[in-house]
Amino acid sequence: MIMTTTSSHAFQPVLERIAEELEHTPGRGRPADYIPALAARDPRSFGMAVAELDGTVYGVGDWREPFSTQSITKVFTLALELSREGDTLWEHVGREPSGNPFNSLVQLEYENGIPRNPFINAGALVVTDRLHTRTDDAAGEFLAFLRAESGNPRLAFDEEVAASESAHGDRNAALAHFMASYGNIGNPVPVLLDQYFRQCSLSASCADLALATSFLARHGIRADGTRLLTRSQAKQVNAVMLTCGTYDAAGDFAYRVGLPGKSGVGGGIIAVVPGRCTLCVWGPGLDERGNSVAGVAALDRFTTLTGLSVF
């Protein structure tokens, strides 16, 4: 993968101007706090990096910085196994924005344990337990893939940061013993709340990420070349990104930003443009709903600037 920091391309203009513009910006939220590891993240902290479709990645800031990616990765766990599962998996996991925060037990009941989208939290454990169920190692199956598109083969998770949410892990296991109880989790729910916990802890850069997700923007193609996803598949990935992927704040992030994308708690944001290009960006200070106040903006700002949205 080519790396460079040059100015000669028009995105690093635009990145420079952005963190400028952010750096004279009061408020910048607050770092979740019920995760020690990430409560001691400094909210002025700031990255953003670009990546083309053909692994050139330009970055300012903390773009090299390593973060808590929490439900970012989400997304990844969700193309591997739509790419084993196809269609079927949609029976298992909606499709609908929730309307309520990422780890609400209140729709599972009057719908039988099928949780609305794949990107909240009881949409994750049933997509992380299916994953598990054909490869015996969700999490495992999970790093190699972020290591292969990132590549970056010193990816790891933080054992720290797992411990930490299994600890405080008690509303996961409830959403996965409630769904259990309507035959939608098939694993042993220890076993699977120990994979959903590593693969949450991962910790990335912002270029590592803006690498990894490249395959939706290059509709469903690898970094090697080869297909993970079909085409439809993809745009089906990208659309739930867009209308799910950030808590029940999805259609302010529409309306701002204009590209699918996916947040996590720990602060970062991946985007996806289509055919072009693919970003991520890192601000631990959070909004109410748990979305980065820096990184939102950021983003709200790059497509203003350069025009590049799905609309």
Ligand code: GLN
Contents of the next structure:
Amino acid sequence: MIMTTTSSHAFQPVLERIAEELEHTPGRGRPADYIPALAARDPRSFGMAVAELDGTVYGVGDWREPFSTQSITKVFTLALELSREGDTLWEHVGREPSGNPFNSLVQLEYENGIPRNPFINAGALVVTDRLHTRTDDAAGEFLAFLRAESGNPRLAFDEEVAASESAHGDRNAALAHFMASYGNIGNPVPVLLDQYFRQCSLSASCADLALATSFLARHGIRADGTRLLTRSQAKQVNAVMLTCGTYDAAGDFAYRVGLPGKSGVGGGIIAVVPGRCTLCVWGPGLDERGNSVAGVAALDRFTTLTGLSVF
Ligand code: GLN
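What I would like now is the form predicted in complex with the ligand, since the data block earlier showed the form predicted alone; can you produce it?
Once more the chain from above appears, this time first in line as the rest of the complex follows.
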């Protein structure tokens, strides 16, 4: 059944139906354990929220429960840096799918320290480095933006998660040092890693993140009506999310879900229906590529049931 959702209140029954279906789905994957503070989450947790462009939010399950946002944050730092720097950013980070895991080192040497895209770790490190050079407080800028867009002033970093990742951060340190050897990192690597791990540790709920992503569905317009991105830049960020937002599973995600999306190893995924609404779904169990099993399944069902997609 395809129920083309034109009236907004139709979202609530769709969300409830998806949650109900997922209850009966076995196999939720495994929480990330390479950041020990994430490993304790229950893989049966599940929440999903849809935010309309006017800030109305619908939700189901654990949609108000904060979780670790991790790589979802890469979308917001990209938008903040792109809004300030414009196109020269793309001389330092590419915008092609990598076809490799999010923390891979292999392409960097062939490609002279220029990461494939801003949504793998290497690319996000470059973006955060440039944002930090420009603002002297990349993590603070990012947090202020998320608080403003979500309307939740209590959003905060989880210092335990940041410390846990820092203690196990050799791979990100390797990526950052390697790019620094090519002159593609401007700040001292320990300073950059501190900014990046704090950014990744942001704790937020599906409701917070669906609202915070709305500027991408509003073609660059923030919650207060001011413009962060040009219409064209908002389109570009959405395009990079579609092609690179779920790492080496981006093709499968586009096939199944058909929306720009960005995942994180905390089990969250944000997605954008340009001009219509934004979504955030959370289930801590991951597949082998680091994407939430329940999250991808739920978004797949949402676009199938509603017919909402960019295709
Ligand atoms: N903080 C995590 C890392 O750098 C983010 C990765 C992710 O969510 N895919 O490894």
